[in-house]
Amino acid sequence: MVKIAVLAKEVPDSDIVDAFAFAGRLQIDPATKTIRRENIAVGMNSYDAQAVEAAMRLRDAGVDCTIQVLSVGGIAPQALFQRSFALGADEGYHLVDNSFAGVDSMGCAHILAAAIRHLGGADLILCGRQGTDYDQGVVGPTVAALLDIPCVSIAKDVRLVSPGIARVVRAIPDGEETVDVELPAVVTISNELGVPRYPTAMAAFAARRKKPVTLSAADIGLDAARVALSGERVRRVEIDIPKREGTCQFLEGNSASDVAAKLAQALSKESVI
């Protein structure tokens, strides 16, 4: 049986923190330089939701596997883990200790890599491509790194062809990319994969009964220190919000054909058309 671990983070909506933005609502915290997320619904990062989608393909395509989805902290993770349930992963791992609180990237690695390890390993490692809130992307190759297995970045395609012989499809910047990796190995997905599938009603009822396994830093045989907030090899200096101005400009006519033709000229003028 291939045993599946899909790397899932929670992020905040990002179609609310543009409409904050705009608002001039959105507020960042001092002392933390993070957004606050007051009044902001949080959940899955849409690139691990396609991760997920990547490992439910594979079981469609009649691999059998055991798919376990793992993630780090968060403010309401029974949300992703319930999505998670519902779409059809088998188990789910809460990785939450104080000394998490806050961590990097690389933090965040060394977290997911001690918890895969304790686990018993796994053949192969999804994750998204990028988190969509400060779209770094570097924690699955460094879980990769410090694993000591492959890593191929953005997949838009996976597959088993043999025993222990993955075909990732890369989507690059002329075109895609085909390649094979040995097994284990850490697959990031990008959204040139599609549109991941929704739940159904029945399912994502049955998955309210279903938990995740809490695991903390000493549960996994981790050193807290490596991973304190104090112990940081990036620290975020600064974040500010950009500033955001609009103009507004009404064109009237006798008719709709000459507001049309108002229009067109106004992009044209702007080398929009």
Ligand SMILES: Cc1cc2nc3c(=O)[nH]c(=O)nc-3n(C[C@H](O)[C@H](O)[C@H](O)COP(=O)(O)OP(=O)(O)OC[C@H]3O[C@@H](n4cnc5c(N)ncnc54)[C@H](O)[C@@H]3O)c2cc1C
Given for the second form:
Amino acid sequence: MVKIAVLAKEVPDSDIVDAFAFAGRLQIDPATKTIRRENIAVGMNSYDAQAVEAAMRLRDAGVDCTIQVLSVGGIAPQALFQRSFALGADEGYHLVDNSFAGVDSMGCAHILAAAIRHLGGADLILCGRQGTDYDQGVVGPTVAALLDIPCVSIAKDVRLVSPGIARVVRAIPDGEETVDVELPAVVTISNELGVPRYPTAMAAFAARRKKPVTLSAADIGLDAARVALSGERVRRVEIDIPKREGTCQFLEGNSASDVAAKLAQALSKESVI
Ligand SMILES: Cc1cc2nc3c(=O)[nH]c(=O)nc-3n(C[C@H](O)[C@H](O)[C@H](O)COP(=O)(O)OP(=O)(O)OC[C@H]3O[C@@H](n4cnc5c(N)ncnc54)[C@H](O)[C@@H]3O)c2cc1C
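Based on the form predicted on its own presented above, generate the structure block for the form predicted in complex with this ligand.
Shown next: the complete complex, the earlier chain at its head.
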């Protein structure tokens, strides 16, 4: 039985963040230097949904596997776990502890690595190539380093070609690269993998009854003081919201062709056409 661990992060909905920014309603919390998330829906990082999809494609290909989803923190984690269960994940682990407050990517990776160890290790650890909120792409490779296992990044396809060997196709700027990696390994999944499946209504309904297991720092054998030490090496000094301006010009004319001519002229002036 192949054990697959998928690391999944809760992020604010990017479309809503964009809409808030455009409307001038996006706010930064001056104390934590993070985006205020009140009224912004949260859900699973889209790359992580693709990581779950990668795990499901392995199962579809006949790999006998268990799929665990692990997530640290978050304000409404039930949405992330319900989606994971609906997509086919077998187990969910929610990592929560007071000592996790304020962790950076390194701290987050320490927590995830400790949880994976606590759960008896995994043959394949799938995660997103980056979080869509801060786009750091640090957690996956750091988990690999902490577990002393290889990491293959930015994958568009993962297959098991022989026992203990995964063949990974990486998306690279001018095409793709295929590599074989010995398991256990971390593979970070990119959007080139393709659109994740939609759960059936029946699966979504059944997922509502499933709950993740909650694990604290003590549960996974992590010393709270060590989390604090490992978790605050990078401090965000400033974060800015770019200014976005939209102008709207109404064109008037005597006829449709007159307005169309004015529109063409305006677009040409702005170098749009
Ligand atoms: C409990 C908690 C408290 C936090 N407090 C603060 C704070 O006070 N100030 C602040 O600036 N930031 C805070 N953060 C944000 C924290 O810095 C980021 O979660 C962390 O840096 C990882 O995000 P990233 O963008 O670096 O991930 P990336 O490295 O971009 O993510 C890559 C992949 O790693 C995996 N991954 C990342 N994060 C998680 C996760 N949480 N759970 C499971 N898998 C994950 C996913 O597969 C993801 O696709 C907090 C986070 C948590 C979980």
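Quick caveat, the model's predicted, so the values are computed rather than measured. Residue numbers count along the first chain shown, from 1. Throughout, rigid core stands for the largest set of C-alpha atoms superposing within 1.5 Å between the two forms.
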For this session: Could you tell me whether the Cα atom of Ser14 shifts by at least 2 Å between these two forms after core superposition?
Result: no
